[in-house]
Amino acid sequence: MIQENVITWFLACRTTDVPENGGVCVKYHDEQIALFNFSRRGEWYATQNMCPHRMQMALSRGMIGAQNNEPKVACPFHKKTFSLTTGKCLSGDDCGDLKTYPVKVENDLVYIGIEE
């Protein structure tokens, strides 16, 4: 028998509360959420706030972008580099992996989906 994850999806925000092209903190229970708007490319994105190479809560505060068509987050203490889809490290060193999670629009309402 396979059991599949079931997400539950809780409302983090509005669009408008979160700048084009930049990222908020949201918090869920005891997580910190990295909820980033990629306004350019039309898309949104969520990671764990905290950047493994520092252990520091200040990833909704890097510099989004993109490498080789890939979206990125850049800490902005180290300057280290993650994907916005997979969370693996980009910076070619073995700082640790990123948790993401689903987002999901509607109606100007920003939803962040939590496995459980």
Second form
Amino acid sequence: MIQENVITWFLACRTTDVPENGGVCVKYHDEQIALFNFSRRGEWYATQNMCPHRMQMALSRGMIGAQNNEPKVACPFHKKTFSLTTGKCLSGDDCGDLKTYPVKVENDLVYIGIEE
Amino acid sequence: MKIVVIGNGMVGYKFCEKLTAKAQSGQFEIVVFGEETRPAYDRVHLSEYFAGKTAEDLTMAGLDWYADRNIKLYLGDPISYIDREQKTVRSHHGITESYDYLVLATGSAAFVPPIPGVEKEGVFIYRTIEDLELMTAYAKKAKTGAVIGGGLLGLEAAKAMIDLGVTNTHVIEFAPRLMPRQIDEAGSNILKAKLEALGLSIHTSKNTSEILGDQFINGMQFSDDTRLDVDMLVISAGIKPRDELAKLAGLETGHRGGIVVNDKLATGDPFIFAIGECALHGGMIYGLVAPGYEMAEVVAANLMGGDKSFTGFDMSTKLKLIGVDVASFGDPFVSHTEGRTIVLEDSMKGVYKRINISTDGKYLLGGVLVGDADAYNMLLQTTKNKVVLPPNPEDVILGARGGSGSEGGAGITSLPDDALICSCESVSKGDICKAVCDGNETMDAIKKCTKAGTGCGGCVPMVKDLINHTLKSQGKYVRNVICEHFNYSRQELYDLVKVHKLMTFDEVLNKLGTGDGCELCKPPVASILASLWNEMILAKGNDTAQDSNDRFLANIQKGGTYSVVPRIPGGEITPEKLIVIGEVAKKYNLYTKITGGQRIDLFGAHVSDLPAIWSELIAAGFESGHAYGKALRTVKSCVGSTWCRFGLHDSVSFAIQIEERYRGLRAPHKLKSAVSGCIRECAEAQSKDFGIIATEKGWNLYVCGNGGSKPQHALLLATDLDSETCIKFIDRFLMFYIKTADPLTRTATWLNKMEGGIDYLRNVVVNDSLGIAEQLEAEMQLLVDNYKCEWKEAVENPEIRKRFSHFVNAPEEKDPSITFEPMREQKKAKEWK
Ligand SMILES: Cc1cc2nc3c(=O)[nH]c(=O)nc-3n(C[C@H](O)[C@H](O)[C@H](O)COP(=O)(O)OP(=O)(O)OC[C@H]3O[C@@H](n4cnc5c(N)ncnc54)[C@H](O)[C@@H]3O)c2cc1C
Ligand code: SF4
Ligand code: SF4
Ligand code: FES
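Please show me the structure of the same protein in the form predicted in complex with its partner chain, now that we have looked at it in the form predicted alone.
First the chain shown before, then all remaining chains and molecules of the complex.
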């Protein structure tokens, strides 16, 4: 039998708390999670807030966009870009990948899923 | 087959590169011994060490490069003995390696003439990174310096001394003129004048007889009974090939040095080759890198079973001195019997050009360029490829007077396909054009696939011309489109946004673009919207299209905190306001520093403190300084006629007026300005995007200067203007720049790329040649009237204010990962990894 990972959903914020096509940082115990409201695509994403390039807590303040239709975020420090779906670094150098989290929206409330 | 290479300099490295690129793996076992402790580095660009390059930047390839190719590399361990009978070498540390073939690439050392006193401290040579490190340390306490030798290297060393802060530097040349081997007398005179303008003192026909001082040098004595007080000296009197090892092994050497080789670069021993600066071929030592690379190619190819020969090499050179163009190519000194000479001399502008043509006027034989060497590549290729000259040969130097690459573009068509464009890597015109056709359409792509332009870099402008030319001939329109989402250049986008009256990023994207946008198109579109409508940049819909710095109205700093920079127009500030800055800094624990733009930066602010900090500053009468935006930064001023005894007009008042007029103006890049009260130029207006200097009759307006990594002097646009006209011209100039420049292009680069250059710009701004002056002024006035302080709006708007917190679900908490380290009674950001 396949062991299914249990996902715990925690309430992050209201949808209106996140700027359209932008991000915010969410605190979950000692973890910092970057939450993005890609309103142009009607999609939500969450990744770790720390940019692996120089270990800066900055991705929630990064600019989001797309590259060949792949949604991505650019770190404000040195513009390294990362896929929002897979977390892979898209800048062609191996500065490391991001951890991603599932997101769901119910009744204008945003929940982030944590694998226990 | 086992190959041992002695010397890991530029040529020794290139040999390894050529051999391993061609060989199958395992075909050769390669062992390299280097005397220096570093792997081979780019000696040609050694002087860039003073311009901020590090030893790593200069490295040709890191240690893993050698490891990946199974090359055994011993560094810091010179070979001291060659046993030709046993075919082995022994190193200083006692390592013995056998060889099938031995390659000597030991280069050369600086030649130090036997002048009494050369051993004193403070006397240097200029050859290795170690030499530079020693010089740098010593220069800290030196004020006056000298260089013996007025050749290519000596002049470079002299410039380096100035860069090290030894502002009073002398060049001592034994011959009656500078660069005696490369350029003629008239050219030398112009060069001398140019170098003197850079601050060097030039002494020719001077013979140093003694170096004075006890332990440390303190002066130089010359044979004409004069003397000069100096604190340090660099000797650059020529090179001496490193042939000592070869001599010891009984190989033939020239009586003035150099290991004698034949056309295959073999020494008297068929198993031993010599390449690079240590090799004496046909009675010549080639003191340049390109011939050395060609020698490496010949030996590598022959070891692979090829049959190549080295038959001499062109000694054309271009001096890399910053601020002075000097080049010589082909035969610079042709005598009357061999050909005719055409000279163009303009001592006012400091330009000297000489070309030597064959008696029948058909071919270019060589020449000298001083003051303007833009045509160097073209002329060199014309000479090398025996391209038939136009009926009026003087056109080749007159025609290039305009300077920019446009004439070069027409010239390259006449070159044959086998014309060598990059001589360092021997890449021909045909190779480059083919690579472009195969889809390598940028300089970077060409560098990667052909290696052209990766050596001395001198051919880069020509390669760029070739790329553009080839693309054009394929019918491709060469255009700078912004990114995959917009098939327009910034200028086209600006016009379209205006025509369609688009107000938000999404509107622009829906109407003119495709997809979802990205970090490449959002900031320029946001900047265009701000330049066109000057609305609050954080208005809904555009906030997240702003660069992060614009989005938080502050510059993000190491560690994730922000800086706060209030505007201090013209650099004038009252004691009361100074106290407020001090108190705010104390209260929020900020690091304070005076900036180069005459204002005060406050660093280390938490994002959640920004609104409170700004509320306090605004209450005290400050407003945003826009240090975070691609916008007007500061207008520096000198104290001018109000206090200075030289001042002609009130430069401070005018600077304040200008700064207040253009504050908040969004542009393709940041804008800086300054106003000086007289020609002494204490405000450094000529290094600004637009600068103003007082004259007896009014103001002189300079434009398109730049500090930064590529400094460029501003050019004079108009003279003796009254204040009103001066502002009118600035309005037109700035608006024209905002409308037509590519994203992230400073005014200097914008002008460099403009066809027709400053003359064209002057026509548009001063003579209104396009008939748009009135429109430009009106557009600027609209922006000026619409100005509002962004920070004032931000702190007054609760919706915007809410965005300034680190955690959306814990707004009162600060980012716990931010840490500071103490430093000199203040704090600094923690070093990142
Ligand atoms: C400041 C400066 C500016 C220059 N500018 C230009 C320019 O603009 N254009 C241009 O074409 N050229 C220029 N040159 C010249 C160019 O750098 C040389 O032509 C080139 O470096 C020669 O390469 P090489 O490998 O023959 O010698 P090198 O680069 O000198 O390398 C030889 C190496 O062998 C080592 N060695 C010597 N003996 C032994 C031994 N017994 N065992 C082990 N190792 C040994 C040396 O320590 C050295 O590291 C410049 C040189 C200098 C110093
Ligand atoms: S530029 Fe002229 S007026 Fe201004 S401070 Fe210097 S000397 Fe005085
Ligand atoms: S302030 Fe400017 S020059 Fe100094 S480190 Fe930063 S970017 Fe470089
Ligand atoms: S810290 Fe994110 S790109 Fe450098």
